[in-house]
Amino acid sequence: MNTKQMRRALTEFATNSKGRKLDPVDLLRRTDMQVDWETLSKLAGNSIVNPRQFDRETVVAIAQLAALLETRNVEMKKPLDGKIAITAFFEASTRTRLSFESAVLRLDGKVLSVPDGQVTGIAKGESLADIGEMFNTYGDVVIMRHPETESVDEIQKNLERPLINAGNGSGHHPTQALLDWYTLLKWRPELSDRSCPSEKKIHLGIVGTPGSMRAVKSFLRLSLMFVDAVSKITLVSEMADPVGLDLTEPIEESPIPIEITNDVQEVLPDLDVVYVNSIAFLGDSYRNLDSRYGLDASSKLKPGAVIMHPLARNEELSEDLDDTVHNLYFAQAAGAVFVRQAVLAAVLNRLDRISDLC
């Protein structure tokens, strides 16, 4: 399939209705229409629980495969035929649960869904370790979200199937970070180059508290790997120490200049990418970002700058930005299915069923 045919095929897929629309063909062309299958094959049978498991090559390879899947009618291949995914969500979710389930079903796999933890034995006091034991015989992969940070360790005491962490308290959200970087690589494919031109490198602003925001924490962790693409990172937070223990060492070791400020308006005109999140997990409850850090159409954004947000949003991101070129957050959400398809195909060792798509 040539480039023109690939672009035509894209019209068959639904995409975001507002904001920037991204073309995965641009990313594939940047990588010579190839996918790094060897790197992806190393994920077979592995759990995906923390972004530190990845390196830059793996992130780019997943993005390559996601871009390929976004341009193909892969359903005909039935890559996950005979596989059952258990989506166990002990915490509320819209985009993550549904995009995972859509990814499985579109690849012809089957889903056993737990949309609410209170309908499980948890309501009777059952342990996650015992639930993990049961899951071994019910499915082939477990996708879990849980409000407790320790939940990943607890369920893995007995779980022998691969686990994909869909968010654990203030811990991590690795597939969200993967789709975030998939979005950035589609938006500016040069970021995938080891020799990214200096004029294409990005000053990345993160508005939030990585230490208590799992999506932000995972995104920052991956961003630190792109030393050849990120010229500077500015953290904007109301907290004096927003980083947390998980990120202290990688930040100290990173060659990327990193600064911390509490004034978003001061740095906003210099940022190429503004990553915003609103919800911080503090102890046993959630807290929204202070209204001082809100963005709207009157904010002094750099021309061409883009805004990212893992959603759901609150007052920190105004709807009057939705129809502007700064809106990358809807395109971000639209890419979720393809990234999660790529992860599932790799983890469940079904890459051979789609490797001839190139």
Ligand code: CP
Contents of the next structure:
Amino acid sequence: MNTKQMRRALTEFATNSKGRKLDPVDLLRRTDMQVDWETLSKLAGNSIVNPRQFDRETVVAIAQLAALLETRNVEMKKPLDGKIAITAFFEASTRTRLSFESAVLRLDGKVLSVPDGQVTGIAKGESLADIGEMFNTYGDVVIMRHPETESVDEIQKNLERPLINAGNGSGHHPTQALLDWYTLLKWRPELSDRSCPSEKKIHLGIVGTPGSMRAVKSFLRLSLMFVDAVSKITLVSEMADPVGLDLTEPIEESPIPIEITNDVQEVLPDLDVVYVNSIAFLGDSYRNLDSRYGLDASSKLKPGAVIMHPLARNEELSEDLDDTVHNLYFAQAAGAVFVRQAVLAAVLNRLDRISDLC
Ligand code: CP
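What does the same protein look like in the form predicted together with the ligand, given that the last one was the form predicted alone?
Up next: the whole complex, starting with the chain shown before.
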């Protein structure tokens, strides 16, 4: 398939209705339409629980495969035929559960869905460890969200199937970070190059406290790997130490300059990317910070700057930004299906069914 045919095929897919619409073909062209299958094959049979298990090569390889999947109709190849994914959600979700389930179904796999953990034996006091034991025979991969950080360790006491952590309390949200970087690499494909010119590097602003917010923590963890693409990271937080234990060492070791400020307005005009999350989810005492750090169409953003947000949103992100070029957050959500397809095909060792797509 040549570039023109790929772009035509792409138009057959639904994408975000508002904000920037991203074309994955330009990302694929950076590698002559090739995908790093060897790097991806190392994920076979592995759990995905913490972004620290990735390196930059793996993040780029997943983005390449996601881009390939976004440009092709792969249903005929039935990549996940015969595989069952269990989505066990003990905490509310719109995007993560449904995009994982869509990813599985579009690859011809089957889904056992637990949209609310209270319909399981948890309501009767059953332990997650026991539930993990049951899952060994009910499915081939488990995708779990849970409000407790320790839930990952708990279910893995007995679970022998690969576990994909879809958010564990204030812990991690690794596939969110993968789709965040997929979005950035589609937006600026040159960020995937080792030789990204200095004038193309991005100044990244992160509004929130990575220490207690899993999406920003995982996004920051992956961002620290892109030393050739990120010129500087500014954390915007009220807290003296917003980083937390998980990231203290990676930040100290990173060559990327990192500054902390509590004044979003001061730094905003200098940021290429502003990553926002809803601080209100941390509790009522944080709710007023959403409005203090809130962004709207009158915010003093750099002309080409983009706003990212894992969603759901509160007052920190006004709807009047939705129809602007700053809106990258709907593109994030739209790309989620393809990143999760890439992760599932790799973890379930089914890359051989799609490796002739290049
Ligand atoms: N981004 C994200 O995790 O969204 P959901 O809470 O809707 O899954």
